[in-house]
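This document starts with one chain, in the form predicted on its own, laid out as structure tokens.
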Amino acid sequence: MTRRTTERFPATVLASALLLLAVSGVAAAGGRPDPLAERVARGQYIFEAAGCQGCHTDDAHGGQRLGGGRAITSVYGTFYTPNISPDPIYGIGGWSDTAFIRALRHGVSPDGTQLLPVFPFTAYTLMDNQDLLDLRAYLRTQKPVARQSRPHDLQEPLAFRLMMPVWRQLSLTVGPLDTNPLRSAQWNRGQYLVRALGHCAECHSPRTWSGALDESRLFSGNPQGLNGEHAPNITPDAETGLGRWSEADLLLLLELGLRPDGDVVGGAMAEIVRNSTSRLTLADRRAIVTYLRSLTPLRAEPAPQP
């Protein structure tokens, strides 16, 4: 799959980019530029594209950016997302690439301590290892914040432990994600943010007894949502789900958040199209509804009653 954005960035990440450059200079031999910096202005882009701002800083509370602290809320009890600041002590600083890759493709930190799926792991095992090492090389340049991780608040968290082991037999798929040759390039381009960069699934589906995603109803929408907010249907049923949304109108929400009514997202998917989904080129926000637009078409689930 060709997963590589240097040629499409948006203005943003253009200008990063640049900043980046001046700063390194540019190689002695022959002036080309530094792949390090290179790689840098990657990585940022992989991090707008993955949605990491959003979930690991804590902006209700003054938070400090990547320092962690987020609540997410489920039946389970709440989470608190962690640090992952390049501070050597409470933020992942001191993780070497391997450390990182493992923690993403297979849900293990450092310590040997298995992740839980709160965060998703089962998502950004799909991401490919240039990706991966790109996003690392762009957390290492951002500020360090000395904040510790705050403990999950879980009603039984030995429990959640014990059967990971088990969960993730039954769940986790180790990546990469494999390109689908029956498809087009601007198909599997779509795929890959949808099912990996951005993890869609992981708000848009519902879920299985045990927590994991009911793979049987992948984006068909989930009822409870990011703390208990309803995300709606993205497969192209026409009654419950996208299927009467022309391309354009999808372009637009992902650009800026409007609906197809006049009305505007709100709660969750505002912070996505603010912090991620806007900051895509148009070629990458094409891919996506491209991929959507090829899904299934899915029923929803009826939403709970008040």
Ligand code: HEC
Given for the second form:
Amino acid sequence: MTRRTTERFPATVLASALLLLAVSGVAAAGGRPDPLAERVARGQYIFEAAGCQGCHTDDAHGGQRLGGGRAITSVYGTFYTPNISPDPIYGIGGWSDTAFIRALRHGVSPDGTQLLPVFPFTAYTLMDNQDLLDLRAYLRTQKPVARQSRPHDLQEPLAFRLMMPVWRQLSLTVGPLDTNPLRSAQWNRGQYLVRALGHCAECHSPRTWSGALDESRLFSGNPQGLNGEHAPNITPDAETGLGRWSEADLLLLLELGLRPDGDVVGGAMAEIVRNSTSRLTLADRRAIVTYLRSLTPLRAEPAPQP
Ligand code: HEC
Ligand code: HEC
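Okay, that is the form predicted on its own; can I get the form predicted in complex with heme C (HEC) now?
Entire complex below, previous chain first.
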């Protein structure tokens, strides 16, 4: 009797193993996962960490995902984000991987257009090549949107693009980001998430007369940021920054958007939490906190009175 059960057992195991293989789509040859599927999954994580969706989707007007058209207001006028879906005509489906990398690393599109830094390529330039390629692989799997990109509505539409080569000389440090061998792996991961992917400095730093980030005051807040919003000081200054926040306070903010005073963050940050930081692994949120807490404390410029 016992003999019969042991004989039947391997057949059942084999059947369920085959079923598992079929269900999970793992290639039968060697049982290894499909490298492309793995790259696309990695690319999705990069896409979320970098917050591409929020800017390139006009959620407020029912716009299609990655179809662009979202308005970004600034002192220079209104920018409308372009279509970055894989549509070959209206989106970036026709771009080569090299062209895609060039746009994010150097801020130049395939036809030579000088992209404006309202697109935070000044941060994405710090990404490493593999992450850019994985991000590209993920974008290719998204739904094409046949929608023409809307032109910006700026006071001096041409002047900006003409100024860009000079601006680039003065203000762009081309990446990728160097790792700091004197710091831990966790700190370096945090630096990469904050500086390159999360582009946190783009909102949380004051700008110089030319609109470039004020490198000497990074992360000390911007009283008049994107869409006119005040982005607070996120350096560890005790009075005007995050000096009194514990590690747990910061983790809670990045996961749920909750502040230590029980308030929830609003505006642009609510979106960053929803689309980006809440979707990261706990290890990555910890890395961000480690990096933020290591910054030199800086005092914020006073916010404008309402
Ligand atoms: C803060 C908003 C914002 C975020 C975040 C953002 N973009 Fe953009 N992006 C823009 C704007 C605005 C432009 C148009 C710039 C211009 O006209 O020069 C643009 C332009 C582009 C272009 C050039 C398109 C073309 O037709 O020339 C590409 C490609 C692009 N973005 C991809 C991305 C990817 C990938 C991400 C995430 C890693 C991302 N963007 C995140 C606002 C954003
Ligand atoms: C698109 C602009 C934008 C980006 C990008 C951005 N933030 Fe913010 N952040 C804001 C704004 C605006 C607020 C204030 C929200 C409020 O007062 O409700 C804020 C609030 C915060 C706060 C709460 C500070 C306080 O004193 O209440 C922290 C912490 C923070 N951001 C961290 C980050 C980190 C880390 C990143 C990068 C992963 C990041 N932010 C990226 C705009 C941004």
